[in-house]
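As a starting point, one isolated chain is supplied in structure tokens, in the form predicted on its own.
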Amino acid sequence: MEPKNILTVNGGSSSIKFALFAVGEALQRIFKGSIERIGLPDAVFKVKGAEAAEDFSRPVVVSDHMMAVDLLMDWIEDRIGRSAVTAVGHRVVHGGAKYCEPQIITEAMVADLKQLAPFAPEHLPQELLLAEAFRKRFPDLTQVACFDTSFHHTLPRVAQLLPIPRKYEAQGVRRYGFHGLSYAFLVRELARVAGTEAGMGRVIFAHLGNGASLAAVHYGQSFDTSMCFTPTAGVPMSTRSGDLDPGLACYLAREEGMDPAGFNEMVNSRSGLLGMSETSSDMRDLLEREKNDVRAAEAVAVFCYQVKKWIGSFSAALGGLDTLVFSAGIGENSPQVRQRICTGLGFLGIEIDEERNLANAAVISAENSRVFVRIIRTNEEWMIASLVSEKLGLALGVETTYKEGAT
């Protein structure tokens, strides 16, 4: 029997992140990597293998995504052979109201998604170009779209509906939510490490990375989430503003002549931690500088304050809280941020154990905490591979529950 391998792809405007998983008794990651700074003179191709000896980073010349796909597939053919790739799973940021589960990519679906491009202009066009590049190179290779919005299709109507004229809802304007692949993984993983009862309880997941959002989950389904019609909404992020007064757009248009494109660029690329600190979008840099730079200190304070507010509001929406989960780069690796977010939340039953928190332990809540506080490392690539495996029936008789060491 030929080996079955799933290539996962996460495309951005100037990068491709990828991973290859073998389908066996469990999904086993063979390697992961990225092609970064596509179209720029200092593009780089990085790979991390199962063994350190397989790791490399080297400069490459890639003028566009088509060249990047050719480079990646040439390397894969040399590494394991073309026939060993069974399918490609793409992270697609937006599926609109129609696509609520993984779908094999077809011409009809691509046409639908092109109509959604105004919903996610920074993401969808590039993701569709990637799928087209794979189709041109390997027209018989099955490609599956895994949508970042699909996890949130269970949002109750009161959480979906925006308080604007009804005609815009008819055009598809509503809360969609994002980071869904991460949340889908975290729901499965919470049930695995803490049991089914915990997984079905009242849970807040805090996906805190360069992009940051929170999701309120009950019975394993999305109940509410901080991102909204676009990923710019919610808490402040590395360069995204999070929620703002809508009147700010009118003010800047009137006082500074800022057009919609300029406003969009500002709130997505020059705001958040970078905009407040005026020095860095990286939380690690700001924590190092905060004692001597009030701008860095205030950026960190605003971030933690806003996350704390969302935890409080979601606890109210859920009618209580059983588990709080921190994940993604900041959530998984910054004890200082976790401590500041949780300080003052004792009224919700959240108490942090200082030593466990500093050690980045799996459970960081104190013994007397009524709410379990956990750290779970997210794994969107594994989630994509699992969804593709299930969609194509490759997982028959295969364990697709995440296991340590299986990535």
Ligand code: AMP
Contents of the next structure:
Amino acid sequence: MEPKNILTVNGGSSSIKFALFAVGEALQRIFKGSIERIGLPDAVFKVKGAEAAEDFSRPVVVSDHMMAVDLLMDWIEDRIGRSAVTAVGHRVVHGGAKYCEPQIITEAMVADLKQLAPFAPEHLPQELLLAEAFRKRFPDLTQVACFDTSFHHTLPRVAQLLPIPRKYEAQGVRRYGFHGLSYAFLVRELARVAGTEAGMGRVIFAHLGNGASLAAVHYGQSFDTSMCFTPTAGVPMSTRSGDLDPGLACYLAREEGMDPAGFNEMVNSRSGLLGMSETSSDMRDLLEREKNDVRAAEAVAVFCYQVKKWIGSFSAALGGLDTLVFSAGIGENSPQVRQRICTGLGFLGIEIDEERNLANAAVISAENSRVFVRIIRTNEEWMIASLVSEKLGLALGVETTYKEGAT
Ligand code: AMP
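And the form predicted in complex with this ligand, for comparison with the form predicted on its own?
First the chain shown before, then all remaining chains and molecules of the complex.
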């Protein structure tokens, strides 16, 4: 039988991240990598293979996403042959109200998504361009869109509806929520490591990376989430502001003549940890500097304080809390940040065990903690591959449950 491989693709404005998974007894990652700084003179092609000897990083000339796809597919064909890719799974930032599950990409669907471009003008058009680049090169290749918003289609109306004039809702302006592929993975993974009952309980997932959001989940379904109509909302992030006073836009327009594009650039690229610290958007840098630089210390403090507030707010929304899960770069790797977020949450039943926390253990709550506090490493690429293989029936009779170390 022909081997079946799924290529996952996550396209950004100037980068493509990719991974190839073999559909076998489990989904096994063959390699992952990225093409970064597309269109710039110092573009780079990086690959991390199953073994360290396969890793490389080399300069390349790629002027646009079309060229990047050609470069990637030439390399894949060279390495594992012409029919190496059975299907491509794309991470798509926005599926609007219509697309609640993975969807095979067709012309009609692309036309639909083009209508949604104003909702995510910096991401959606690039993602569609990538799908088009694959279609041009391999017209018969099946491509599947996996939406970052899908997981949140269960949001109750009270969490979806924004308190602005109703006519905007008719235009699709409401809370959608993002990081859905990560949350979908974390929900499955929680049930796998902690059992079905824990997976069905009242859970807050804190996906804390460069992009950061929280989700309140019950019965495995999203009840609320901190990102909103765009991924700029919620907690402060590496360069995004998170929630602000809506009056700020008007103040800056009046006082500084800031236009909508300038405001958008400020809240997405010059705010959050970078804006507050004036030095770095990277949590590791700030933790290193915080003793000597009050701006770094305040940036970390505001981040932890805001995440703590969202945990309190979502505990109220869920009517109590059974499990808190930390994930993504900061959530998985920073004992200091987790400790600061959880300090003072004893009233909710959250008690951290210092040693387990320092060791980045799978369970970091103390024995007497009423709430289980866990760290789960997220894996959005695996989730895309798994959704594609389910959608296309590639995994029929094959185990696609996540296996630690398999990817
Ligand atoms: P991600 O977007 O999930 O890759 O997360 C990136 C963020 O995780 C950056 O702010 C990093 O500084 C942060 N991060 C990664 N490792 C650590 C660490 N050991 N301690 C603190 N922050 C970390």
